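Below sits a lone chain in structure tokens, taken as the form predicted on its own.
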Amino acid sequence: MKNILIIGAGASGMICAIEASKNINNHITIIDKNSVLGKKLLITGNGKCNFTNLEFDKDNLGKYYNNTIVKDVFDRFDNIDLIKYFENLGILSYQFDRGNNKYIYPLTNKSKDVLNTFKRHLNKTNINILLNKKIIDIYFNKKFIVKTLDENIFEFDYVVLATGGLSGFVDDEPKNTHYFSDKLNLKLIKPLSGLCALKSDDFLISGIKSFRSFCKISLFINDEIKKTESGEIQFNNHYLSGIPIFQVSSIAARALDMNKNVSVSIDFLDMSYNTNKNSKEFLLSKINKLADYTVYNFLLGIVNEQLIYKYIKILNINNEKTIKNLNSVELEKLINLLLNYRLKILGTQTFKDAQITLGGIDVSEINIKNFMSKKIKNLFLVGEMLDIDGICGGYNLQFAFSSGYLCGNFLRND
């Protein structure tokens, strides 16, 4: 009988628990600190669980994914294997198209009725799960021995460390602590925020109350551009969000920490959803036509309200100037606040609102093939906490379901 301790009790931790438990000589305890299963699970995909995407080169993962070594694992358990798997737990799905992205959601449309498949399958005698169980210390001497707060010790012959990123994470707990990097010699990549809101002091967005606006945005790195991205953007004082932001905001939270130059440039009219227009040729015939509008009528049907006040004082104009009495120096000003309105970018938002955590542990202390530490035999490493991130989009749950899945495959038929 192998004794497993799976700590964490999220996608890669549960779905390994289901996996592992298919071999009843296998004797499964989950530990979480929370008070229920799949805390995270429950949010994602706006409370809808997107659990993974169709829109899935595997040849190319550098689009989805910051570490090209997990198409070893999608070569064994894929997207399409994860809609399999999940039917035969009995969670049908659809698809929802939008942009490139071909996101996969159940049928249902709730993260809830998710979780209560995966508690179903998670109901076996030899699974035991313990919530509300915080572990303080664990080392390795022939066998895992592990305390916990409330000071209880147990032992057990393999460990499965599923206990994700930092994401959410409000407490002061040192970070190294969460990852048991001390504890267990394991080399921790400085964790950072991910899929999350970029901050900027510009004084475009600074005091201005929330709204959305659908632009191009193009992420710079010291004055060279590194990616761009179209949809709805949520403007709100001090913060850029929204899917087009989240897509970039890795790239940015990296170099931010290598205290590179980030800067956002921002296109109000983006024509990228009509294939025959350019943005500055739109705007000039725009110009055209209306030249005896206000500079304020004329912005009212392109920008929200709060910008045009902001831009006739950048502009530092009259409110009741037309376009046809401005003059060449401010006619090519308003046309880059327009399409290229760049605001220098401070930072991201904190653990506690961030999606991802970008770093955790090195994923060259694992045997990719089975998820095992190569310096601990039987110690076993999946899901966020290892330093994988993907884009938005159900990537980053697609690894943590295919990484528990592959690990607990392992202990089923080790």
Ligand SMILES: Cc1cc2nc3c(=O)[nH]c(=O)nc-3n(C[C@H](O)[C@H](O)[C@H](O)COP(=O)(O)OP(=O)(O)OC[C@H]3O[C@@H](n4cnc5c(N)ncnc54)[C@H](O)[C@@H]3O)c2cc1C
Second form
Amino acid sequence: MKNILIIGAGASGMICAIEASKNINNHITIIDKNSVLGKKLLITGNGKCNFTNLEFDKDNLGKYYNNTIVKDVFDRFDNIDLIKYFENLGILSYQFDRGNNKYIYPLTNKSKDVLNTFKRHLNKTNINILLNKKIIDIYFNKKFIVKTLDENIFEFDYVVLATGGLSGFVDDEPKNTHYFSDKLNLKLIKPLSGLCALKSDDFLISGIKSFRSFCKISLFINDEIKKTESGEIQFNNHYLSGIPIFQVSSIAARALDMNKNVSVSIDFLDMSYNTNKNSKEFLLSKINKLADYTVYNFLLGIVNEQLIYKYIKILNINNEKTIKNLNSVELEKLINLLLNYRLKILGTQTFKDAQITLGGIDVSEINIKNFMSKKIKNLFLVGEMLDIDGICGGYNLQFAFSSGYLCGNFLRND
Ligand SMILES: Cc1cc2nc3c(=O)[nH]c(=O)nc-3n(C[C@H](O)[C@H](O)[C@H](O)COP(=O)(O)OP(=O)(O)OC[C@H]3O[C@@H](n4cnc5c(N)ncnc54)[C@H](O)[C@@H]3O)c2cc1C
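Output the form predicted in complex with the named molecule next; the form predicted on its own has already been displayed.
So here's everything in the complex, that chain up top.
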């Protein structure tokens, strides 16, 4: 009989437990510090659980950091396998297309239904579920000895660390405590906030009330363009947010951590129906047509009114000045404000407001075939606690489920 502890009842821990429990000789305990199972799963995809994506090229996994490892994992359990796995559990799904993405959600559009299905399957087995128990210590001495905050001590032959990252809900514990990296001598890559808003003290967004606008944004690192995204941007006082910003935020976070110069440029016209992908030509024709308009009236209908006042201040012109009366420098400046407004990025949101954690336990610590530690036999690491992350769109849950499934499968068959 294998006496197995899984620490963390999130996506990776729950699927791992279900798979490992298919061997009746396994005695499994799953422990979570929360009072409920799958607390984070519940809030994913705005409560709808975007659990994977069909826009997925296994030979070009640019959507992931550490993607060679990810390829090896998805060669054995990919998005189609996950959709089928959910179906076998009883969860049907649908595809929602937007831009290049083919997001997959449960047909009922509710993460609660996904979670309840997982709970039902966990409860059907003889898995021992312990909630409200935070593991604070773990060491190996012939067996794994784990200690909880409420001073319980347990012994296990096998331990799976499925403790996720630091994002979403955070307590103030030091980062290496969360990852047990000191206790177990595991190499920790510095955790950083990922898939999150970017901070800027640029004049354009200082003091504004939040609004949304469809734009194209480009991320620059040390003046070199790294990534371009289009979609709905949320402008907040000192923060840029929204999916396009999230999609560039992980590159920005890593660059900021290396003290590089990070900026985001915004094209406010690119997504207009009429631009035909050339915002400059479109803008110039509009300037010609509406030359009699005041700058204020010209900008109304292009950008949010709050930005118009900012632009007029930046241009340092009179409110009544018309487009045709702008001198060439002012006109060029106006064009740049609309098509290429560059904001210096100073930081990211904190872990609490970030969707994922970059960094985590170095992937070189594990054997990717079964997720077992190379240093400590029968210790396994899965999910977001590893230094692997994907962009928004179901890619992170996919990795959590794939790694948890494969590890559970190994424990089932080993
Ligand atoms: C707001 C939000 C929305 C998101 N939306 C999506 C989405 O739509 N699609 C997507 O792919 N990804 C999404 N993500 C990311 C996704 O939720 C995570 O990547 C995924 O949940 C990671 O799964 P995991 O099992 O590795 O970790 P988690 O789900 O974080 O589970 C880890 C578990 O371990 C427990 N734990 C940690 N430390 C201890 C300890 N010491 N003792 C006991 N228990 C412990 C935690 O309480 C937790 O339950 C979202 C994240 C957030 C915050």
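Just so we're clear, the structure is a prediction, and the values are computed from it rather than from any experiment. Positions refer to the first chain, counted from 1. Each form is matched to the other, and the largest set of C-alpha atoms that superpose within 1.5 Å is called the rigid core.
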{"property": "Post core alignment: Ser364 C-alpha displaced by 2 Å or more between these two forms", "result": "no"}
{"property": "Large Cα move at Thr350 between these two forms, threshold 2 Å, rigid core", "result": "no"}
